[in-house]
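The chain below stands alone, shown as structure tokens; this is the form predicted alone.
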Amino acid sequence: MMSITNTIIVCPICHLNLVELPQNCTICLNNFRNKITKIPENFIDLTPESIQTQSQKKSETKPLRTQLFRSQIIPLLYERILPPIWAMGLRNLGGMEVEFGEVKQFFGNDSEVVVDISCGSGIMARQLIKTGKYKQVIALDYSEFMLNELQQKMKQENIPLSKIMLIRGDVEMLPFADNSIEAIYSGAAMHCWPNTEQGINNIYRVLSTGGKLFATTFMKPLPSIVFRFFSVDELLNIMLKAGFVQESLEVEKRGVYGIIKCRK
């Protein structure tokens, strides 16, 4: 596993490589490098907040739409309640199986490593690794409880821990090198991010040239009270400002569900 990800995993602050290069990170004082040596663990925490003081963490608290998923109860209920609702048409008529088929077709067979950003309990990450098409799947989420739930699901489904690398990370400060990822999936997540524009900018940074992004989110007219919902034009503007070009970008609205497919 490490041989594949040696050139991918970096300090989320200074972007220095955490495995291969002898340089020291003067910002995090090598805290992230020390963490990555512990792989495989339940998950490794590569969020900048993991090395901050308590006062710093309080001053940089994420909004409710992000913090909700850090409660212990939501990860436990996530796959028990939501998939049947999604299958009835809220997410896709047919639910995650339909979405998985579209993701698999869009990604094709060109990628060794696939990253599932805001992976939740890893519904897609687990399906992707079971295809046998990818040498490594990286599942990244901001919620430690979601990652714990993913690990339990992996045990139940006999998926070796070495097959899916679990990382606690922040989409706004991804711990991946520039131009290093060939395929990224982010399902039903953008409306939960603190800053969608910054998250997409960061995804664009880490995608390799020709790299693919398949992302989904919920759309207006759902009201943006706790979560932030989008129009097609808003999503197009966010993607274009990040650097994606119109010719390689598709945004589709299906009811209140939006699907983004693009190449860098």
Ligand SMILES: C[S@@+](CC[C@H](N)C(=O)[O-])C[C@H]1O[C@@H](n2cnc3c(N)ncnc32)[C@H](O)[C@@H]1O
Given for the second form:
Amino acid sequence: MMSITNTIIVCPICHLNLVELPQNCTICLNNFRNKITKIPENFIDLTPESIQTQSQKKSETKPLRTQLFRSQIIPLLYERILPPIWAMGLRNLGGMEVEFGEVKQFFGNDSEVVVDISCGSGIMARQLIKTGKYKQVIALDYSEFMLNELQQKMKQENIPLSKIMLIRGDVEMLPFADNSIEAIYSGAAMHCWPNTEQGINNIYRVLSTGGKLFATTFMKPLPSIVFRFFSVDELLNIMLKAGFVQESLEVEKRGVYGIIKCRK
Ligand SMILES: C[S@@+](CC[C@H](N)C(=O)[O-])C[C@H]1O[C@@H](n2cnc3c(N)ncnc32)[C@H](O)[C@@H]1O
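And the form predicted in complex with the named molecule, for comparison with the form predicted alone?
Following is the full complex, with the preceding chain placed first.
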């Protein structure tokens, strides 16, 4: 854990890690250092707004598609309601089991650190831990209630909390160093982010060269009323603009489910 906090984990604002950061940071007034050196009871809050000083904070609120998950009720119901519906084909015929098999195969055996971005209640992060294949599993979500739910599920499944690093963070200002992560999973999430382009740009920044991204989302013709749904071309454009190249990029539409597999 210590070496990860010295290398991979950085301040989401200035992108410096604990070693590089000046002793008395004049930008965040040591907020990042204080958070990262304190052992948290539940998760480390590395959202930009938790690091920024009062005068730096912007007053903008996140859109409904993001805020929805920051209620107590949705995280509580999430895994109780959705998996059987997904398994009927909304999210692959066969649901999460099928998705987990594909992710495991895509990541292969050469990734030590794997990050589940927008992990929600950790439906994939918990499976990744159970493989025992990764040195470190990091799970990041913007919703504190989703992260709490993830911890409850780990307890129920007897997975030690030491097996995971939990971060409250924003995909648009990730607290990870450039080129530092070998494998990222982000399931059913891009349609919930405030700005998908910015989220993917950030993921591109933190992936190491050759690093892999497995991301899924929902597609048109679902109507973009609360969430933002995509066409295959829109997804391809977002990925190419972020820097991914056509040869290492695959976007597949299965019904209203979209699956992106790519390498940086
Ligand atoms: C539909 S859930 C998906 C959960 C899980 N990955 C899964 O496969 O079921 C979408 C998640 O995206 C998270 N999210 C929304 N905006 C975010 C942001 N800006 N940064 C990080 N996570 C965000 C929400 O809190 C929510 O947990």
